[in-house]
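The data below hold one chain only, encoded as structure tokens and taken in the form predicted alone.
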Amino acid sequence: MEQSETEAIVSAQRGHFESGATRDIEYRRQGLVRLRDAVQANRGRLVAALKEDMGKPAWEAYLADVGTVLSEIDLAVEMLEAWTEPRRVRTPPYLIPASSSIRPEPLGVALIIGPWNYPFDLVASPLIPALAAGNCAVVKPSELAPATAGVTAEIIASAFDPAYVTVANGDHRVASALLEQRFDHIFYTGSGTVGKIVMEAASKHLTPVTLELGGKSPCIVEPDVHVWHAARRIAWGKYFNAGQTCIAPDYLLVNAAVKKDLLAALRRAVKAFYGDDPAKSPDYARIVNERHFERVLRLIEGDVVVGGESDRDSLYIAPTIIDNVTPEHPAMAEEIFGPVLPVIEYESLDEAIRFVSEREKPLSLYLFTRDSGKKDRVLAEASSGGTCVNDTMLHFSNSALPFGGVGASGFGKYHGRFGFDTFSNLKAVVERPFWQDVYLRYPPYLKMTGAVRRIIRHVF
């Protein structure tokens, strides 16, 4: 895609936005309904494309890339009027008589750049609040999931005029050409390295950005857990989509008193999920491409207690656990984004909290304990974008919760109303009547009464 093409796309969308069409609530609702109908009509094609791109099991593909999108659309359609209504807020006594409100207004033209690991959900889920808020949007899916990107383009084209919403498919050169344009908001999901490039490009136009990045999400396990339940929930979160999930448990911090039992339960859970040979399981995904296959494979070294097998031809890496990992291990140097779980032992919760707090703030943190005091300590002392207690990843699926990172794991929130607010200007409005005025606010100030002047001298 040439620079002139991206200029034409953005120009057409800016013209459509300035026409005022997207400010109409019913226009937004109809767009969301058309999107829902198009996704429903193509859900089978989406599942097949996700299988083609990265071997996703049908249930995982539907659950994480299709079902979540349909749920978000339904919520936005249901709540659209409530979200767009002015929000009355308190007016302080010194402004009375007056009323104060927050009035959401659309930003303009948004750019949404998605990743390859959930290639439909992570462009459609930001698109939904962008449209609900009254914006136009350009969607850039990942070229590393080409089959899904193609179906995504067809879904969008069937539901929208390109002056309203369009898909720009292609490699990094297309993304670079788009980033040269002036948008009113950029929403990027992906790596921190590319996130810096996006932010630098946005700064040239002072465009606000939302960065949904990743990081090494820790999973802390205390001795008082139900070991089998904890193991199943950890294994599910880690090996869902073959570990290619930004909120997957990245490494395991396990108390020495429960480590032996937990590792045995994790081994049992992997077998229960995927059988004796996970390579033959229809429920286990594959690595997205050979470059990532090689990257993940290099991290498997040391005391491998589960898995470790691989097959380059099918891009298969087994569900793997590495015990007795040190902070210097290769798997601790970067976000793993694959089915490899390093295990680090600790003696006290203080040690675990310190280990997490000394590192970059993660996108998610997982804690397994029955002790409410320990839970409160970890929630208070270990910062993260989101947290699950006694489970993994489920916070992402609750649209009543904001989803996003903190620090190096990103900034800005979305899902439900939080996404609507992200793509809106929350305009502050104060309204006053003419029937009363306060003379003290106006010069000349020397005409104030003696009592008022004495108060001012006392204050200043």
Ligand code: NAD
Second form
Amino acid sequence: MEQSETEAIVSAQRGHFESGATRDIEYRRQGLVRLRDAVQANRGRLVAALKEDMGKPAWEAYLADVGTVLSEIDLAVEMLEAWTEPRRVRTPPYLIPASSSIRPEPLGVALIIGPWNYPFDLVASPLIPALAAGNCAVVKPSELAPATAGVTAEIIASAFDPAYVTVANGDHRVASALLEQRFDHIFYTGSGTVGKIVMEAASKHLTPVTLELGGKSPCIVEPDVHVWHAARRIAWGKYFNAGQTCIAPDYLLVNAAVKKDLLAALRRAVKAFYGDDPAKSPDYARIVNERHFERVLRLIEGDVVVGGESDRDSLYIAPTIIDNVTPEHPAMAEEIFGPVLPVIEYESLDEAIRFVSEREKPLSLYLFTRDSGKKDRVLAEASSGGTCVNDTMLHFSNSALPFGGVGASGFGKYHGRFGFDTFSNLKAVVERPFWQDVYLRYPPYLKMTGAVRRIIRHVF
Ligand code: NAD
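What's the form predicted in complex with the ligand like, now that we've got the form predicted alone?
Starting with the chain above, the whole complex follows.
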């Protein structure tokens, strides 16, 4: 994509924004409804495209790329008026008579750049609050999921004039060309390495950014758990989309007292989910491309107790568990982003908390325990973008919760009202009537009476 093309896209959108059309709440509502209708009409094509891009099982595709988007749209349509209304807040006595409010206003033109693993959800879910908040948007899906990127472009083109919302498909050169332009917000989901490039480009225009990044999300298991339920919930989170999920449990920290039972239950869960040969299961995805296939394969070494098999032609890597992993193991050097679960044993919860806290802050942290004291300790002492207690990944699906990282796993939040606020300027407004004025605030200050000075000295 030529520089002149990206310039033309952004300039058309800026013109549309400045026309004031998107300030109208009904205009925004109609846009969201058109988006919902277009997603509904194309849901079968989306599921098929996701199958083509990474062998995504139909149910996983529907759940994580279509269902999530439809429910975010429904919530935004339902809450649009409430979110856009001025929010009255307290006015301190020294400002009285006055009233104070927060008035959300749109930012302008937003750029949304997405990754390949949930290639529709991770551009559509930020687009919804961008539109609800009254912005125009340019969407750049990942080139590594080309079939989904194609359907995404068609969905958007059928629902919107390109001066309002448009898709710019292509590789990183398209993203770079777009990043040359001045946007009013950039919402990026992907790796930290590219996140730094995005942030640097944004800094040239002082454009605010949201960075939804990844990292190594730990899963801590204490001995007091229901082992079978814990194993199934961990295996589901790990092997959903063949582990290519930013919030998948990356590695297991398991108390020595329960490790043997948990590993046996995990082996049983994998078999219950995918049968004796997961390669034949319709419910198990493939690795997105050869580069990632090679990368994940290189992490499988040592004490492989489940899986380990692979097939280059179909980009298949079996659900795999590696026991007795040390911090120096290659699987602990980077985010795994594949169906490989390294297992590290610990003796005390202190040790587990220290292990997590010594590393970069993760996007998610999972804790399995029935002990509320242990739960409170982990929640208080180990930082993460989000947490599930006694489950994995489900916090993502609750739009009442903010979703996003902390530290190296990113910054800025979205989902539900949090997304609306991310794409808004929360303008602070104080309103005063004319019927009263305190002359003390005006110079010359020395005109204050002695009594007033004494009061001020007493108060401050
Ligand atoms: P990626 O960084 O390779 O690519 C993401 C997007 O960036 C693509 O659209 C790509 O075209 C663009 N891009 C690539 N190189 C670029 C460059 N030099 N300049 C500008 N844009 C460029 O990420 P990925 O491999 O697609 O995604 C995997 C990562 O994303 C993992 O780390 C994962 O944890 C993370 N992730 C995070 C979330 C979240 O919600 N926090 C969700 C999914 C994935």
